[in-house]
Amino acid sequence: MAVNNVLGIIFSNASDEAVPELTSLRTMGSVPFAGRYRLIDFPLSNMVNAGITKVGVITNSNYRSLMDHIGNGNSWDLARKRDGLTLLPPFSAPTAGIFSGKAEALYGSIGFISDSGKDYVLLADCNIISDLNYEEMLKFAVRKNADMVIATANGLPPHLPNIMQYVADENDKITEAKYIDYFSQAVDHSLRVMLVKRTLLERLLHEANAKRIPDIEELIVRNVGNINIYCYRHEGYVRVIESISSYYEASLDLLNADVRKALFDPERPVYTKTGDRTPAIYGISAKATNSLVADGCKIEGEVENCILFRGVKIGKGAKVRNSIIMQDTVIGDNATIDCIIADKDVTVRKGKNLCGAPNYPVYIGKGIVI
């Protein structure tokens, strides 16, 4: 089975109210990572490695910034005259507007789905930050002969609504699907990210509509003794954006050099969209030590165990550490800031000193002036 015979489906909007921080103006897929990334680069970029040349990115709401982002699809080889990039906002007459669900989301793009002529559609959430590869999860879908496949990690599963636990046997066949309630013990809880036979799916989301069943985790409940599903475990490193403190924890994850080599491995590159940025610029005081510095900086102060995202401004005398400061945001001479998320464009004037804590970090928002 070639991997190009797979669409791939992105929720861009997948536990945005995890995050309102964040999420307030963009979606969950466009809010920035790692100094140059957007969230939705990941499941996006592991998709294009895997060979998968058709991707529909399912909108809810706040996506200008996500189409700016992604624009045709082509910082991903995706700008084609066959296949390639679409982006699919609401649509289901005469209640267009927000999903209340997945299952409700899938239904309104169900033409795109059909038409697509793939056998199989891989169903991705852009909060969960992994290098999984989608080609070995369709080898293995095949060698099981299975009408669908489940990413699973074991750990102690993220603090979100209709997070699943599932029980598998020897064959890693799921014999059991239940919600989990309790968050307090490792167990093999879904990634979200789901390989399923095309046609399977159209009946599924058919059965959905019928039945009112807005979510997708209620089918899996529904039909686990009814269609060959297996689970596809996940041994690397990964993510689960569930709360702004867990996503200022995996950006400062970054900084070890094992997790970078883990989630960037040069032969599956992370794509994103690109910037023309002079170098960073280093004044005569500057100082800065296991940070990561995108291209246009500026620094004139101390940096230390920070992310600094393109155009970032350090003031001289100012002392900036454990912190992530998103695009343009300016830090004025002599201010200190310690365990702070600064988003796009905020300006920290002279002198002010802001601190939080490494497990309650204050978040800035856009554009604000302090």
Given for the second form:
Amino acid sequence: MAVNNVLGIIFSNASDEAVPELTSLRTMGSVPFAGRYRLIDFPLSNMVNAGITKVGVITNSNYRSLMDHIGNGNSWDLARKRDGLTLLPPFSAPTAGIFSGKAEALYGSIGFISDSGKDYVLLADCNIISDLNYEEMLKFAVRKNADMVIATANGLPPHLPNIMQYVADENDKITEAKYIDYFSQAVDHSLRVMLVKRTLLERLLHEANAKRIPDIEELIVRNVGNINIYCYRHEGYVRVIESISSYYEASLDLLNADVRKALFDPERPVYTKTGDRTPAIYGISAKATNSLVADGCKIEGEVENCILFRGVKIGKGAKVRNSIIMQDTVIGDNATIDCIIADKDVTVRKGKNLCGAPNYPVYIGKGIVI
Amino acid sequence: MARKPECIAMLLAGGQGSRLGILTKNIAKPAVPYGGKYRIIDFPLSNCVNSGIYTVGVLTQYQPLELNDYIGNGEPWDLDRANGGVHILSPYQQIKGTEWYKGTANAIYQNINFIERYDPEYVLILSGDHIYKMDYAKMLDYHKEKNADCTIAMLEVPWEEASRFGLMIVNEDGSISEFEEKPKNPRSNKASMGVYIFNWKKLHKYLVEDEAKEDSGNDFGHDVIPAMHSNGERMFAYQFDGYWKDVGTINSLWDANLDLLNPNVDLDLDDDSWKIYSKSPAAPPHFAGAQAQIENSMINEGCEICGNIDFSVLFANVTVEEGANVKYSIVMPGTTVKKGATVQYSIVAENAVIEEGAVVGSSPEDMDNIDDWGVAVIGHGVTIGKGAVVPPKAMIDEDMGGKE
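Take the protein just shown as the form predicted alone and give its structure as the form predicted in complex with its partner chain.
Below: every chain and molecule of the assembly, starting with the one above.
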């Protein structure tokens, strides 16, 4: 199977409720991450690097920032006449407007899926950060002649609704699918990445619509004995954003060289919208250690264990530690910041002192002046 | 019929820039990297779109591969237009034979057909050799206001440097009374920036006449403009105030990069109203390691810094290992400076490797004779071996063995 025979679908709003602070004004897909990216850049680039040329992005609500970010898709080489990137907002018929589950969302776009003519559909969420290689997963599906392949990882399951545990036989064929009730035990849980034959997906979606089943997971539970579902075990890096503190941890994880190596393989770059800013500028008496610093930053103070997004300004004598500072936020002279997540365009005035705790970072909303 | 552009730009990008030595061995001068993420040509191209000029012909000749590849469809500068946009214009075969671009004026002459397709009122002639931010729309307004046939952008240079430039003696109303080409005893400090606006019909006539002259060098500065002047055409000088630098030599390229680190220099690349656009690599933000010491420097995406950086400009994906020192230097994309190595007062081209303990360049203060000092240059892909010493002013184009 040629990889361009796969349609990619990304759920930009999936698990929005897990981090209400960050998603109150945006989709999960447009949550800023790693200094210059939005979460959607990871599954989207992964698809492009696997040779997929047609991608639909399902949106539900608050997707203006997402539209602004993906534009016509040219940053991912997806501005094309044949195939390319399509935004799929809620469709008013046949289901009514905003949907509640993924099956419902997909049913609203079933025309797009059928018309793609692709053999397979790859479904992915935005809040699971991993170095899962979609191309390898596609090859696995072909090798197994699978109807459906679900990517799984072994470990403590994330606290997200509808996270599934899968039991597979020695050939990786899934024999049992169940909802997880106990979160304290390591299991093979889903990574919310699924590759499915398009015709099968269409059949399942019609079934879901007829029986009023909103979630795709429920469809799997009902059909696990009837179809060839395989599990693709991912053994590399995984972080799931399931709360604001897991967002904080996943961000600071990037200060680890092995994690950066896993996520930013030069052979499989992560693409994003360019900002046309200057390289970061360090002033006299600037000091930055163990930090990730994006372009357009101006650093005149001290920075330690931080992620600085584009255009962040750190004033003279300011001390910023263990913090995530998003785009265009300004930390004034002599301010002291520790364990903070500052959203975009925040201003911390001169000499202010703000402190959270490592297990409870303080979140400062977009545009707030302190 | 699509809307006709009032003014189109022709950008002369065919120069070799031979004084940049090994830096322009495989690329034309306008493609030389500058300022941590840019190339020289980003400046005239960004100035064009910021001035509302969306039709640009780029005339290439010397080593055009990298330049063509870089410009691509013009998307980074918003020049991927259905109507207009950026066009690469290379010399081509004609019925009477094949000719290279003989001079700047001949390059435009050979592309008269291109300009005629757009049939503009005015043509802006630019070169791809300078770092500056300029609003060409204001210059065009001036040109129209003066009812000029030709307007030449000029800036006042320090008197002691004036003899290096083409100078103009300007009347009170802005009209040009005389030209002087690099005179020994300058009578003016108003230097030409190599930026011209012509009324297209007038220029067309002079280009055809110039081509017919057998003894002509087919150059704007030497032939076409003097001919227009001696025929009494309306020639005006447009004064530009601001940062402008010819980066034609190793020292001036080095200087112009370090100017970005000087807050007193009037060149703000972070100005939202006048962005300089460029093609960005897909690399993560740069990482400053636990041992890193970075001051007074510009660091681009993808760098991994564990050493000491001072007064330097680092392009994308440069690695500086622990204990390495980079100061007063320009390091281009993909280069690695290994443990304990020192790079000082140098320009290191792309994808070079400076092995452990090597020392590249030296500080002018350490010189017995200051005349022996100069910026050291390491060429594209060159490896400098362990513990090797590269003297100041050296240009290293081949791998250099270590001390083992």
